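For reference, the chain that follows is the form predicted on its own, supplied as structure tokens.
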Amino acid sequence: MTDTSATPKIELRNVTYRYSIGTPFEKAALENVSLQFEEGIITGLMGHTGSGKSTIAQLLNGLLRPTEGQVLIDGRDIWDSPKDIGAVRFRVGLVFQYPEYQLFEETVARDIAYGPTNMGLSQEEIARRVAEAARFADVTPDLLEKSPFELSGGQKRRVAIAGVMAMDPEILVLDEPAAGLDPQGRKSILDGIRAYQREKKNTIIIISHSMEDMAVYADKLMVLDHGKLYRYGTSHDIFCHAEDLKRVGLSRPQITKFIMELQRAGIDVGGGIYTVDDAYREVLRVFEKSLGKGADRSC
């Protein structure tokens, strides 16, 4: 089980979850895992391909019922009422990849309002909730009345996030938000859900392989291996055990492996080092220190 002092609001406790039971296909994706995702936080879901990130999105929204155990928000699990399987989905935000092949309405403001209105809100409750998750999802106002299907492919990504941040759950989890975009429409996917979490103060999984993207952007990272839990801690805490990683199929970011290059090159850099920020104030820090040192300064 996670070791978390603070209070999980969602959780999946001795989980066991098998696909294809009863034929010669049987596989369990999962097997008596317990995890605990705090509250208030970004949490990074990493682990290599199979080791069972998409079984367990799919676990915490209701989409799957587990073979075994239980999934419970706030203390409570959600398969308590089967019937009401549906209301939990309305709590638990799930954002596929590639969310964008779902869009289908005819304008980008009715595709974001389609969570909210089959909540039953009033229109101007719609509104609102349309307008605000526009703003954290970078969906610019000229857009809202066209077509999803005129849009690039970045934009319809937003959109599509948009509509899940619309419906206001507490708890969000998204599943490679950012996979197939360049740089710019990374960072801006990314910077938009960070707004949101800070804002709304809401619990957000984000399932990623980029290393890079969760040293950033993650409050705590949850690293599995074939179906269970190997870490869970600080970017430093997960990233300073490299080895480690590369046996489960994972590796620092790369930021971090050009800063290890300093080093061996005798540059007096220090460790510790996950993102490109800090990368550059260090950097600049041991530049300005040789400045100190008598370098010239004019240059």
Contents of the next structure:
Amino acid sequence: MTDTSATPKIELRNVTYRYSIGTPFEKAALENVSLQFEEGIITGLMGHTGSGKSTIAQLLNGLLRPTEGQVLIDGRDIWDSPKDIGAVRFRVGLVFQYPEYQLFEETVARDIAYGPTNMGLSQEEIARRVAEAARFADVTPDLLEKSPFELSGGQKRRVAIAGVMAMDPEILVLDEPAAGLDPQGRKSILDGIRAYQREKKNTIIIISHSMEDMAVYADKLMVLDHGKLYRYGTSHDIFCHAEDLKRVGLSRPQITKFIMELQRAGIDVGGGIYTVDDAYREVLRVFEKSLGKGADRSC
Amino acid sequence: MLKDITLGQYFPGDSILHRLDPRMKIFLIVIYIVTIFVANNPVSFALVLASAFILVLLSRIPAKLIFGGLKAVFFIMLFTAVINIFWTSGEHLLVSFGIVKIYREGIEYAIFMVVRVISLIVGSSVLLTYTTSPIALTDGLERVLAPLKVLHIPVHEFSMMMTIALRFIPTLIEETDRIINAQKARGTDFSSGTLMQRAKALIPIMVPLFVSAFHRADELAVAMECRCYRGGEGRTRMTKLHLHARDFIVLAVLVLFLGVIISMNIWF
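Hand over the structure of the form predicted together with its partner chain; the form predicted on its own is what we had up.
What follows is the whole complex; the chain from before opens it.
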């Protein structure tokens, strides 16, 4: 199922993770999972609530240690020397769900600088990274000298994301970065993440259950079901199989459903449409040629 | 992890101790504490320790959980024991080098103190916190303290504050874990460096924790006012507490136990 042609940047190999071992509350969050994340792309990790997504995020940067199995970066086990796990956390940036709560400094600029400062970088380098991360995360210069507690929810979110981006990690894991924001806020954050990835060419993993967002922003999609890999591929590969998705509690993007409704109503629009932009172009095409050629991309 | 602290937690169950009336439990615990402090000879200490074990058995809570919780107070016990060993003087000198003199009485005292602390913690946590839901506990406390209302002490408000505080302990622990993890992901190092550096590493945890605690308190206050909470005046209850036969039986057993311990003091 996993694409083996590209070398994985980061990999879970036969990982099992159990919570609260030795107590009556012991529970396996992941059972013998193997996942490979390709280098230099945005992978969308999807699955319904309780499918183990957030556990995977914390395993990837060494906050959790697998009960069994290995986590490998560039083929090397990150737990080879547990003492140096701190260094792994600089290589794998992790933005938690609702990361606003992690802000604490007096000014936004100093908060963004917190991670790079912990890395022991020079003052000039820190200043450069703060400016750069602020640009990607759409934190405007006038905000930099404000207190993070004066900002709006969306602004705080962007500052928190900038704080991790400023560490310039090889791999950036974001857990529901756009959750709970208005459409404009979602777009601003996800656009920023994509621009950052396209420029840095690093490996990004976005955990989300928004089909709409992932169809637009992820290069590859990974679907989990009950802590197991269920599907891996491009958005076309994934959304073609509606029945499969329904079975694991996910569904196609709304725009795809809309296009299918149009087809059902006898309008000759093409299939395989997963983003609003594609739908826009397709509908426009059909309008322009009142006798369109019909579906060339079948699903 | 912080989650591993079990002392003071409620452990749902259906044992006789769970079913006792919370008001009665507060009385029982007072009697039990008096009993522990009345004990002053080896035989009664053995009985006190045995009673703590019996309480654990009655509660049907895994003993491992309860005694695991004692780890948190291990140093207090050790400290008490050491102080008693070195600072008690008596008639039977065992060891002496320089100014340090260890007497048999000192060692006896140290053992007694440790037994006392263990029985106190195990007994009171099994009798009260492990087996009483926080709501029942504060409800009971409010009733027991009700007479103080005559002195214009806001008993209801105190117990409401206690309920809220207890309710939010797990939430705050979870929150602290979340913040610690988020800051660790940004490279905070809590385990190395000088004392000053370690203290500084706590700032990124304390600030967000306080901010969110105040925020939450504010939201809770608004939510309570929205539901017309106006304090204890004229407030009725959904569940009324009733004393059952079992409450009086347990009371009788415990009073008898206190009597036995007292009479042993007289005989020995």
